[in-house]
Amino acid sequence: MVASAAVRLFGMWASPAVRRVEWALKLKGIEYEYIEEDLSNKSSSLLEFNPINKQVPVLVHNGNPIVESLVILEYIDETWKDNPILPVDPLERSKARFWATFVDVKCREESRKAFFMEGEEKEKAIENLQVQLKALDEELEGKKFFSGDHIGYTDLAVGWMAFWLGVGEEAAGFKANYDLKFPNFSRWMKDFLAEPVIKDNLPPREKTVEFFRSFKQLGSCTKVNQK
C-alpha cells in the first residue's frame, strides 16, 4: 500500500458514492481510515468537515476536507500519481468527465424516479432510463471497460449502476431490462463486478436490498446515493 499522510474517509455503508471513492483508494493502493456515519445522527466531525451539504462521502487528507465523490476521485488521481484513473490525453479526459456527469445527473435521476414513483411516472422513468442505457451500451461497443482494458474514472463513476441498479429493481419492483436490450452494458456490469477490487468492496446484497426497501417504504427525502 502507498504511504499516505492522515487519509480519512467519512462514509455510510450503503452509499454508492462512498463506495466509488473506496474503489479509487483501493485501486491506488492508498491506506486510509474509514469512519462510518449514522446519517440520522451525524457526527460533529462530519458537520465540521462538510458544513454545506452535511453529507458523505468526505475525504480528509492532511486535515483538509474534499467533498463530492467525483471531485474526490479527481483529487485522488492528481495527488497520488501511480495507477492513474483518468486518461492523460485532454480529449479523452473530457470524454470521461462527460460520461461521469451524464450518469450522475441523468441516469441517477431517472433511476430515482423509477425507484420512488408509481404508475405512469414510473413507466416513463424506466423508458427514459433505457434511452440512457442505450447510449452507455453504444459507448461500450468493442471495449471491456469504458476506459479500455482496465477500470478507470468513467467505470468508477458508472460503477454504482452495476450493483445498485439491480438492488433498486429488487427493492422497488421495476425492471430496466438491460440484460436483454443492452448486451454491451450487461457484459460490462458482470466484468466490473468480477474485478477483485470491486467484488471485495461491495456491501452485502441482501442487507442492501432490505435497507433500500425500508428506505422506499419510509418515503424519506434523505438521499443515500449522494454526489
Second form
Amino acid sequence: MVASAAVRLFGMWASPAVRRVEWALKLKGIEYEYIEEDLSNKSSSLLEFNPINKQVPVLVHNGNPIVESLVILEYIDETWKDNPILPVDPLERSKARFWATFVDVKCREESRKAFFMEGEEKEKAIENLQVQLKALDEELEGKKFFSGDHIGYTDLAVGWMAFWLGVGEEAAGFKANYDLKFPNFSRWMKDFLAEPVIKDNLPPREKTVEFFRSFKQLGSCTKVNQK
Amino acid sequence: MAGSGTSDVKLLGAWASPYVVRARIALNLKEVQYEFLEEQFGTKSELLLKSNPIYKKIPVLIHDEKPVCESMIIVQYIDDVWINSGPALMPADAYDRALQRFWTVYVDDKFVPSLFGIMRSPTEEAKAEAKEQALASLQLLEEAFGKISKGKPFFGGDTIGYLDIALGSFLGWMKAFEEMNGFKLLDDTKTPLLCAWADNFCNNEVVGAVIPETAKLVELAKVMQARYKSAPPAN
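Other form of same protein, the form predicted in complex with its partner chain, not the form predicted alone:
Next comes the full complex, this chain leading.
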C-alpha cells in the first residue's frame, strides 16, 4: 500500500465520475483522504483547487490539483506504476481513449436526455443510446472486459453505465431493456459490478435512485456537477 | 510531409478542418511521411465510413491499415509511436501532462463551441454572446499560458506540444472570424502572451505549411453560412 496523506479526493457520494477515480485509486492500492462536498454549498478548498469549473472530482496530489476524471485516471496510471490500467501498446491505448471519450461524451449525452426528457425526445434518446450500446456490445465480442481478462482504463471509463444507467431508469420511471438486446454488454455489466474493487465501492442503490429522482424533479438540465 | 510510396501512413482529412490540422502538425513535427487523402466537402468516402464507423468524421489516421480516430487521440498516438523522432509532444512530468490534457478538454468543450457559435449564431444577440464566451475562454487560456509555459514561447516550453497543437490549430479560423466580424479575439492589451504565442506558432515552418489561409477560410465560411447551419468538416 502506498501510504499518503498527500493524496486527497474531493467528491460527492452519488457521482459516477468520482467513483471512477476511487476505483482507480483502489485498484492501485493508493491510500487517500476523501472529502465529501455539498455541491449546493461548495467548500473554499474545492473552489480554490478547481476555479475553472468548480466541479468534482478533484484529485489533489502533493498540493497539486488534477481535474477531469479521465485526466485524473491517466495521471494516476503515470504516477503509480503498479497494476497499470492503460495498455502499453500505442494502438491499444488509442482505442482505450477512444471508447472512454465515446461513452463520456456521446452515451452520457443520450442517457441524460433519456433521463430528463419526455415523449418523442425521450424515445429518440433511448434509440440513440441503443445504437451506442450496440457498438459497445460488438467491442466486447470475445472479451471478458473491455481491457481483456482484467478490468482497466476502458472498463473504469464505461463503468458508470453498469450502475447508473439502471439507477437513472428507475429514478425517471422507464425501462429500456438493454439486457435483451445486448448480451455481451449485459454480461460485462454483471462481471464488472462483481469485481471486488467495484462491488465494495458503489453508492447505496436505493439512496442513489432517490437522489436522482429528486434531481429530476428539480427540473434542471445541469449535470450533476461532475466530469 | 506528404509523399508518394509512403502508404503505410495515411491521413484522411480536409484542408479547412482545424481537427485535421492538429494531426498534420503532429505528423510534420515528428517528420512522418504520410499520404494525405482529401475528403470532398459534403461527402464521405467509403474509406472514411469504413475506418470511422462510429463518428464518420475526419481526421482518421490509418497506420499499417489500422485506423486511429479523434484528433487529440491521434496526436497522442503519433507521440507514442514516433517517440524517437522530433520533439516530445507531451512533457515528461505527469502533472504537467495532466495540465495540458485538462486545458485541451477545456479548449474542446468550452472554447471551440463558443468560437464556432460566432459563425453559426442565427441572431446578432446570440453571436455577441458567443463572442463574449470565446473571449472569456481566451482570458483563462492566457492565464494558463502564463503558468504552464514558464516563460518559454509555447505551452510545451521550447517546442510545440500537445496543448499548443490543440489550441493553435484553430488560429486559422480565429483570424477568419476576426476579419469577417471586424473584432479581435486575441488582443495585445488583454491577451498579450497568447498574441506572442500565436505569432510563434504560425511562424513555425511545419505549422505554416498546414494552417489554412485566412482568405480561403473566409470564403468557405460565407459559403457555409449561406448553405448550412451545421459545423465545418470537423471532429
